[in-house]
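What follows is a single chain, given as structure tokens, in the form predicted alone.
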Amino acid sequence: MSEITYVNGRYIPTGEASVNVEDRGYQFSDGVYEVIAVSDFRLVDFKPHLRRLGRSLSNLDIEWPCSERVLKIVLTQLIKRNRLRNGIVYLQITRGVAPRNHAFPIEKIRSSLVVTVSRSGRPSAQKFTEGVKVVTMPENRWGRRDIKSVSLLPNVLAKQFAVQNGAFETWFVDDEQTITEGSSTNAWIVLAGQEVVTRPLGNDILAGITRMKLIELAKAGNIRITERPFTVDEAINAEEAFITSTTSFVMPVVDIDGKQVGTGKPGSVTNNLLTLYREHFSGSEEV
């Protein structure tokens, strides 16, 4: 079956989809995006994704291309037209089409909306059972990582660094030697006493929707959560470590820079959190 893509008001075969070469997303990465999971034809955590999208647009002074109600209709229609039972929808909003100039267009232009779908993206069951490796590299991104910008070249290079080193993910490390986040994930560790630690929200990390939901689930399950920076050494010497994202769920980390974490196997706290998140994911409503 040919996939269907939405481009600025039209549902068209993906192979025929195109955008204007003077779209500022293409020229300047002047846009934002969201990745939303689909489970049993339902959008998972749609409202939190929508709120984060709104914050990103507001921070870059980009207008919504349509109302939130219409956007939901677009996404649900795309799911139906692609018969997407499980997978992800990717939506990208850019400032729009204008003659190339670094400054915003003087005349008002309409922002652009493109939405695609994917049936893949989830890691294999083996990775959840065995855990994954991560490597670290110096933080080299701009200072507003809380904006989900389409400008992802440093993240791309970081993910490629992981691939070249036989790892699943790369963690960025700031000047204080604390871990900010992964190239496409949030970073976590588990300390003695089953204390779960993750970096607090701020301009230096993305407010992951899976991160947010996991904190809610953990607190409801009386699991202690501490939001503070942690160092590479602290992570290596932790009892457990894991990463979270829309596509990675709660992924155990058993090796950091070639050094074993804990027993070298997924720990009980990580597995418990993964179970809690999977229950939320499978029972999630789209509103």
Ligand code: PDD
Contents of the next structure:
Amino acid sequence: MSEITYVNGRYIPTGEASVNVEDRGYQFSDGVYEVIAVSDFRLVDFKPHLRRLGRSLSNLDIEWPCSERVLKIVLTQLIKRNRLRNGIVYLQITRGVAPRNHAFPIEKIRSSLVVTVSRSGRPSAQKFTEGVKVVTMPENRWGRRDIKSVSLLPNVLAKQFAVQNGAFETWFVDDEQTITEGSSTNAWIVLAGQEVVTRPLGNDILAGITRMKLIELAKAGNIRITERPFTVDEAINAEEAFITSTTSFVMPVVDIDGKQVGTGKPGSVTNNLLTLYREHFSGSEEV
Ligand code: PDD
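Having displayed the form predicted alone, please output the structure of the form predicted together with the named molecule.
Then the entire complex follows, led off by the chain already shown.
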């Protein structure tokens, strides 16, 4: 079955879908995006994704291309037309089409909306049972990482660095030697006494929806969470480590820069959190 993509009001076979060469997303990466999981035809955590999208848009002064209600209809239609039981929806909103000029266009333009679906992308079961490796590199991104911008060049290079080093993810490390986040994931460690630590929200990381949900689930399950920055050394010497994102759920980390973490196997706290998240994910109400 050929997949269907949504481009500015039209549902088009993906192979034929295209955007204007003067779209500011294409020319300046002047746009934002969301990746939302689909579980059994339902959008997982749709509302928080929509809230974050709204924040990204307003931070960049980009107009909504349509109402939130219409956006939901588009996503639901695309899931239906693609018979997408499980996978992800990728949606991108750019400032729109205008002759190339760095400053915002003076004339009011309509923002562009593109939505695609993907059936693949979920890590293998083996990765969850064995855990994954991460490597680190100096933080080199701009200061507004809380905006889910499509300007992802440093993240692309960081992920490539991971691939070239046989790792699953790269963690960015700031000048204080603390880990900010991964190229497309949030970072966590588990210390003695089962204390789970993750960096607090701020301009220096993306407010992951998986992160937010996991904190809620952990609190409800009486698992202690501390939001504070942690260093690479702390992570290497932690009992457990893991990463979270829409596409990698709660993924155990067993090796950082070639050094074993804990027993070198996924730890019990990580596995408990993964179970809690999976229950939330598959039982998730469409909201
Ligand atoms: N990435 N940090 C960064 C830099 C990210 O790009 C992502 C998501 C996350 C986790 O956010 P969430 O839990 O809402 O997925 C953290 C998506 C999946 C991507 O770019 O494909």
